[in-house]
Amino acid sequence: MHRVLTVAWREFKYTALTKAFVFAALGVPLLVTGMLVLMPLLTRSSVQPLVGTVAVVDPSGTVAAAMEIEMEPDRLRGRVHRILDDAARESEPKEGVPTDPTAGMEAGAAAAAALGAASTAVDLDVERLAPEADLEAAKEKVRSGELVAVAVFPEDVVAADGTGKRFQLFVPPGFPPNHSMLLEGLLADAATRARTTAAGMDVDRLRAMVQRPSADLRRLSSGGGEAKEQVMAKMLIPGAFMMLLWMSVFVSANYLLTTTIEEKSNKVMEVLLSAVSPLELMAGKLLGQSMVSAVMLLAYGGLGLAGLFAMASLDLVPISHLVFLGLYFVMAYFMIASIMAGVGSAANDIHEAQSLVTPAMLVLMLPLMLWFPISENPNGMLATVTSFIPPLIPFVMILRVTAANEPVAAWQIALSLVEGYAAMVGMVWLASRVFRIGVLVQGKTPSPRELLRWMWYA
């Protein structure tokens, strides 16, 4: 036991305590936690003011007094939480209407563009031109900058019947896309202005009528007290305990991967094997890169239960979540370790070990593809099967223990617990004898038959 403590002790010294490994296990948590930070002072620095003329072709003669109406800023605010309804409306899943992939997309640049509309100062004059105004020469006033741009309203922009609901609008080459967004909805609301007053109507009344009441939404704790229900946060829980368990695992397992090769290649193995047999190399080298593994784990996941602190929603992560990571952890890492350390003996160079662990990682990829599918309906038929399939267990379990709906059953997170760690102790024994074997030997490198006969007669 001493050999393999010294051996796990040189893994760790050598991977965790240098500066690259520093950086990325610490660094690079605490730069995006600046950058979180800094991000909106910074953004909030660089908004350009909207300020200039608009020129506006309107044969009705309405819309240009309309969209100075508009330009208060009491209804430049209202016209913001307009967009921000309507981008959350339209990323909603509607019954009985297949999912769009855009739709969310869509609707999330709009939202974006509509908070960068907000911080936006905004100082416009409105220019009324003859509908028999040379259009040329404003477009040309407009790519000089003397305008700031150019709205071209057809005839029939206040009929009732809304067929005038199209209008141009020339703006200037570089525009930025908040300006663009804010201009068309002046504009556009501008137009709906000058139609319902020419109809008799009070816009301001209609939008009050048909705007939607929003909720409150609170979430009940079971001590008693209560908090805002965070629902972006809730869907994105279990996908980002998956994501940890998958990115300290797999890291550190690479590091396996790559050092083993190297020791072969540079004959340092002779070396390490006249010291230690080959299984307390192995179990040496597999202790010393779960610490390094465990050190990412505590440091980004700290990094994520710091941000729920931040939000006041630190109870959407109950300490039964954080035990099954624990659980899942140990599981995922020797499953994932010992696939890397016997692929590592058995090659001599980092392209052939690609090509005899790409099935695995092909394998591997399925949690990550099956992320929102098992979310949804952790109890499914597709995320129950898959919860019982090594070396899948660990990331498809901790996705439906962490999921937001209805929780799994209890004889199956004790049954995935029993397989999964009988599992990984095969997995273990069996990348064993093809460490015993691998490391010492040189030239080419085994097919996967081969390592299968390693495995069987070793």
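Positions refer to the first chain, counted from 1. All of these numbers come straight from a predicted model, not from anything done at the bench. So that the term is clear: the rigid core is the largest set of C-alpha atoms that superpose within 1.5 Å between two forms. Compared with the form predicted together with its partner chain:
- When two forms of a protein are overlaid on their rigid core, residues whose CA moves 2 Å or more are considered shifted, and Gln211 is one of them between the two forms.
- The Cα shift for Lys141 between the two forms, taken after rigid core superposition, is 2 angstroms or larger.
- The Cα position of Ser180 differs by 2 Å or more between the two forms after fitting on the rigid core.
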Contents of the next structure:
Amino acid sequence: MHRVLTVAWREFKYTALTKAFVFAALGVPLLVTGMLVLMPLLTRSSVQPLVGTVAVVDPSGTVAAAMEIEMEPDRLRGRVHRILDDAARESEPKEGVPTDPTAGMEAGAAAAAALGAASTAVDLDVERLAPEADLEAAKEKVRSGELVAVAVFPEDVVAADGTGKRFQLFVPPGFPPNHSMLLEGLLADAATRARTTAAGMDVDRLRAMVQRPSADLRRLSSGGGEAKEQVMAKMLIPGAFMMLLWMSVFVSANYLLTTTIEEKSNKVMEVLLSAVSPLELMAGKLLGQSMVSAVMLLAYGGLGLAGLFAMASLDLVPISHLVFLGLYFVMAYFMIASIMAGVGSAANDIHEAQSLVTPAMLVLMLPLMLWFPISENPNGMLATVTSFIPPLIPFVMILRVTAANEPVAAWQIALSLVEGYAAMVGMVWLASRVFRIGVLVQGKTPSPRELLRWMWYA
Amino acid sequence: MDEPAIVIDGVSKSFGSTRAVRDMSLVVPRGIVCGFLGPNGAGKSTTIRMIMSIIYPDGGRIAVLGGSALSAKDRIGYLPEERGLYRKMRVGDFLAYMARLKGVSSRGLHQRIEAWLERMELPGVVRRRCSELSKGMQQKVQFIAALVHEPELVILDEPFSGLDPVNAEVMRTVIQEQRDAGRTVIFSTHIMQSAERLCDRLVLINRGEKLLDATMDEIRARFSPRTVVADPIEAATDAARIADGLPGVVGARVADDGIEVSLAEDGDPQVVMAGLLKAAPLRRVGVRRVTLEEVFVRLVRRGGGEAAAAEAERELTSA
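Same protein, different state: after the form predicted on its own, show the form predicted together with its partner chain.
Whole complex next, starting from this chain.
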């Protein structure tokens, strides 16, 4: 056993304790997370105060007054808060629509920028310009910083049929984009206010009336209870669990493939086989890379949990999900790694390995395609059938147990575990048959028929 | 300890239609240096790999240190023909890894590795990556990996190939030290001078068959040519004429470096040499010694079997 552990430790040390691995496997996610945190902070720190006079050419004579109302300090603060509310709404999933995680990030960044703007002085007033005033002179004042901006509204801006839809807004060369957005929104709202006032309506009341009410969506359970429907949990969490499993298993299984090929091509294999048996060598390599895989699982999974904790959403991942993740991780790892070990031992270089491993990879890409169908209907026919096809079992089952509104039948879970672990043992055994011959074969790629012969008659 | 280091009994191995080893039998006693000699493709490496249980014979039986090599891995050191190291590993880490696989405790291991590197004239490489070493240095590191766990049996497949004379001499000295320490060393080689100098016993293999299995003394006695060579100071033709008339001489001829005098079956070399010294002034005179290379070439050309060996013996002794 000490030989197996010695091989395992070398495999782990020379894969996981290297700068390349630490950077690729752990550094990149930390870097992305860091950027997500830092970006709004940097944006916030670069926000400048927006103070001064906005000149307006308003032939209708109504928009300037509306602008003064919109520029009241309370309304300016309300505008900033509205932007914050919009950002918060953007990050919430729409019913029946898969959430785009990047939308949330962008909205978060916008909210942070708005927060920055709110914390900075925003104090604007209006200077009315006559319609025949020299617009070029006004633009010069904007360039020189004497004016914050110049707005030019058409005469028909208040037309009830909405024909006056466009106005011009001239801003200085170094005007920050968030100031442009704030001012653009403010002037558009002022024009709307002027239009509705001209029509004899109260814009504040109208705005309140067109606000869409939101649903308190609750799912009834067949057992008689009810619970708040968590769309994000039902769509994102299963995919995250499956991807976590898939990625951590495939990355380390790929390392296993390349290190085995390297040992063959470096001719170090025969030296090793003078010290350990092929079975001990394969067992050590499998064990060592399983630790690499576990490190990745813990790093990425831990990062995800930390994110949920930061968003006070840890309740989306019950302990049972983590237990299932552990059980199906071991199954998935040893299934996939045994395929890679077998292929790595039979191939002389990475190109040969790719041609041998492609058929297996096509099958193993299936879980990615099954994500949405199974998340939509975790207890349906497709989900149930694919739960018992050996290489797919761990991936499909982790999707099902984390997505199901109704618990997956206990017998199905039990059967998947028994069948999956039996298949795992069988795959490791077959891989060991290939491995003990493959490691000594040089210069010739075995055909699939030869591989089968090695499995059965070795 | 009286049990032989290796017993091979009727072993055969084929790869497809190629018969790599045919009905091989031999016994290697403990505490000797035994050389496996043979041309390329003779079956030396296949035999060694079967001894190591890296591949298995199709038939026959192999016992290593009284059992299977699998059960005695920690007591065997092996240098394969195809050299291989982990390129990114540091030399010290690689040697420690191999030693740990062979069951060496980590206590004192670093000092042991440093001592071996010094012994093999590789000071200061312990922290260097294997890929940074020259081919010869890598070969010496692998040689250390085969010996670092102080095995009872050392098996070296072509240990001298690719080494310069200085490093080959270092390796030869270490092999002799291993023998002196009571260990058994088996090595295959093409380099006859190394085999002649190092081996207590030689096994000649060709086309998967054992041609000869004897000690160096036995080989010298069996294949010793019945020829006296002399380098006369004066005209060689006169000396040849004189030699032809001596008792027990069947013929004499002028060669590049003097004369060669062939003796009859009952001819006494001492009498012939004394007669030559008395008859003509000589720079040197002596009995011609057969070289291992000559035995090897003749045997390989003749093919396998005892009849071939006898024919080669006749050829060499009557030369």
